[in-house]
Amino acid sequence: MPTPLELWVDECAKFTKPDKVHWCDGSDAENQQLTKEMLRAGTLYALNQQAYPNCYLHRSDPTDVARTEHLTFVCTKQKEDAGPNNNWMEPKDAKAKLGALFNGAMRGRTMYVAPYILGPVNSPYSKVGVELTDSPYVAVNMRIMTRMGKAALNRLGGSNDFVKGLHSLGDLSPERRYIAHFPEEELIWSIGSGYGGNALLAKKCHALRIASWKARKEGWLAEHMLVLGIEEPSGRTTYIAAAFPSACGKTNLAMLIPPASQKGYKVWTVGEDIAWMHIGDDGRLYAINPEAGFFGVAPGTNSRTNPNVMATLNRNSIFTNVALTHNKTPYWEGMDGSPPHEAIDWQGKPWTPHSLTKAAHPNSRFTTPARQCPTMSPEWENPKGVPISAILFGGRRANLIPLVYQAFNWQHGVFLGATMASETTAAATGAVGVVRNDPMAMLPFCGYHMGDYFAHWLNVGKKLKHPPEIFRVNWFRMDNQGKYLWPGFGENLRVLRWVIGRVHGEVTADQTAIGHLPKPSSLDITGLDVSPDTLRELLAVDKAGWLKAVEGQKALFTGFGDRVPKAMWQESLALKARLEAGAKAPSHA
């Protein structure tokens, strides 16, 4: 008797037609087969293999580069639950529109069935999906981000509880280009892209599309979020849990090395781009990592940004859209060094650095291993996960957002994190630089109406005996120069312990009309070159500033319709009468 899974990779190979199905077992054999494929067809490139072991080049088409989220659908029976936040199609006609470009999509094709785990592989949290793809390609990266293969089959068993991604490349046009997530039936379809974010179905279509609504039915949480502990000196450990839009420093964060001044503390690693979180038994919210390895944006990405992640990339790697010097080494903008006196430019052109083009595209990517990176947690496959006892939300913001205040509780909170705008950045199509809002850096990931999302943290927040304190940061608020006014990197360390004394109630703040601020005072600057008036500048509310803000919050929830909780128009309410009530004698918290 075949299993739900032999019967629909059956069904979809009659419609898709491949020339030959594979099913992936995850093996070292396996990959290297498939990598000399690859390497024959010309759609893969052996990089110095003294330099970089294992590690190679690929290099998408050209119109094929970043998520196309005008593309994206949430396919749900009812256009209301999809929500404003996401394209719609009924799942009928999505189905007979990217049904006619599956039909023979595959034809001279290799189907791959890649079964795989998202998350450890005995956490009772953990998920198996399964993707069916035409592209070696993106098979080989499925094993770098799940546990793929034999393991996910073996989990599974007989059982038809999986969710079902089907991915071809179809002819690469963006004018046949879809990816449709069909939350209802835990089903993603996907054609005519090759990227990342596109063809990987385990990253943001399941992990987070697919994964927030069925969160949403179980009672836990799907989030775009990194998860790091930091150990004191003392060797008390506390996690933290991190939302930022993409390009936005999560992988920074997430690898953070201490600086010289900071004695005695280690950053973990635990995530660095996906938490899945549950209520514990002692009511306490934990997290686990989805993810068996990470997709991470090259440019900008060095050893003063970020030296673990480089120490981690160097094997083992596929690198996509970077570009190749004479010493098949790849380059990027911003890696460490001078650049290359001529390379093979991301789309194999010949540059010298008086190109006017980059080497790089800006939104180049690796995939490594989470295993080989040097600050990885003991704990980040610990089937429980790991205690939140803080959750951040930041982004880029030049100015307005201080470096860091605190919710005044969790409702607050979550009202921080639905109103959190960022400036763009490549990692996804349209202008570079534009503020936009995004609420708790999930606008583009979350698979249902994002007045329902407010409503479901609202929700787990009242089943929470202890709920983690929730923080806003940004580190990048500038002077009226341009010029940053924090030094970030290794120094966020700093207000990562004042989080930390908040947490622990072993620090006071001030109350001011947006949350509780820190006192300058108990803001370590030693050694800095932050000036005192520099600190207050970072620490500054600009009341004008923040009445304008409401403004735009009400255009946001106004946005999202009548799905949006009373209790986020309350807390916006609340913060303008704050804001007017004018300044006051601050009260110590």
Contents of the next structure:
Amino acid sequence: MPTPLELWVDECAKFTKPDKVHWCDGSDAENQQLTKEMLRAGTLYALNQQAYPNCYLHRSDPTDVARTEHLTFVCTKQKEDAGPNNNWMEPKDAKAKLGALFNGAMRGRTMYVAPYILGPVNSPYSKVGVELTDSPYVAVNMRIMTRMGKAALNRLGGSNDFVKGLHSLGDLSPERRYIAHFPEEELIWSIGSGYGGNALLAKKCHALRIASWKARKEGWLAEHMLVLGIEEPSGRTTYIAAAFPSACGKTNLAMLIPPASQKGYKVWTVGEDIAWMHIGDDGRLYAINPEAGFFGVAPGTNSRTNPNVMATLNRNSIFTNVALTHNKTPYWEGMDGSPPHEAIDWQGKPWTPHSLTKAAHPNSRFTTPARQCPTMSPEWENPKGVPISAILFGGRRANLIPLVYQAFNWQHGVFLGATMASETTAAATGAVGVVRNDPMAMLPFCGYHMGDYFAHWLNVGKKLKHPPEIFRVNWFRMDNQGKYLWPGFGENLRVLRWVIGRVHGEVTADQTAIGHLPKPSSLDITGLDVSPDTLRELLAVDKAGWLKAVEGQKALFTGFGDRVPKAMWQESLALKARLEAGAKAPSHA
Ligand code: SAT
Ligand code: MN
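Same protein, different state: after the form predicted on its own, show the form predicted in complex with sulfoacetic acid.
Below: every chain and molecule of the assembly, starting with the one above.
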């Protein structure tokens, strides 16, 4: 008897008509074989194997370099279930439209069957998925990003309990590009793109959009969050989950190296992009990292901003759309040292520092195995996950949002996440630097109605005996000259120390209309080029600015319609009242 997986693979192969079907076992030998074939086909270039052993460069189609949100759909039977935050197609229509493109799309190509596990191999919270793809580049990336191959087939056995992902490069035309999710069937169809979030279906498509849908049904959370542990000189380790939009520094924060001034602290990385969080028997929230690798933004990465990832990505890694030096080493803007006198840019064209274009694409990426990261936590594959004591929501905001503040309670914290906004980045196509609402950094990734998502967060809070404390953070405040007010990177540990102090009830705070703010004296800024005035500015509550923000919140909630829980409206009204009264907030401290 064929298994459900075999039947589905057969059905997809009959439809897309590949010349060959290859079942990936995830072995080294297989990886070498696929790499060899891509080198021969010219879709991979070998980097300098002395300096970068087993590292390769891939250049994607120049029209296919970032997620394309306007071509991403959630296809639920009822339009309302996808919500105003998602593009929607009727499942039947989507299948007809995309089906016409998939029909025969793999002719002349091999279909790779890539079974994978999201989460530690033996965790009860992990899930199996299978991606069928005609891109060997996707197959080798999936091997880095997930536990791909035999282990997944073993876990699956003859079961039908797996997320099905069908992917084809199609003709790579943006006119014929669609990323469609069918959460009711746990099915993903993606055609016309070879780029990360559009094509590595385990990542945003499965681990966030489909998983968030499932998580709501099953009572857990699938979030766009890094997870880290901070070990204090006393030996106590506290785990924090933090949501930031794409390209806002999650990878850097997750593997922060304490600066010399912060003696005795250690940061342990559990994950740097996605967290799956379940309610434990003890009433605490536990997080696992569903991924096994990092798909990080290259530009700006160097041995000051993220020495750990620099020590991770120098072997067994794939670079996408970075530039190439004459030594065959990768180069991107903001790398260590001065730029090379000449290079080959991300499109394969000659480049010099005098060129008016960037050498690397602003959304160029590295794919690198998590296990190579020097700060990976000993707990990162704990099947139970790690207990989360604090959740941070952070955007990229030049003004208004203070460096850090704490919610009064869970409901207020959900409101802080729901009303997060951030300046757009190169991780998605479209304008860069425009402030847009991005609730919980999940706007592009929530697989269902945002109003229902807020309600789900509130429900999870009710079930937690010991809910994490919730904070907003903003490393990106600027002065009038556009200079950052806060040094960021490793120095963010000083803010995390305040967060830990609050979690354990060891530091007092100022109660303000927007939340609990640090007393300037309780943030350690010794040795920093941050004047007391600057610190005051970083921690100020701009009443007029906040009253304007409240108006924006109304528009946000109105836009999401009547599924937005009343509690969110009440929080907005209460914030306005507190701002107007200039009164102290109710204390749950
Ligand atoms: O392309 S991905 O979605 O994987 C990266 C990102 O935009 O966060
Ligand atoms: Mn991301």
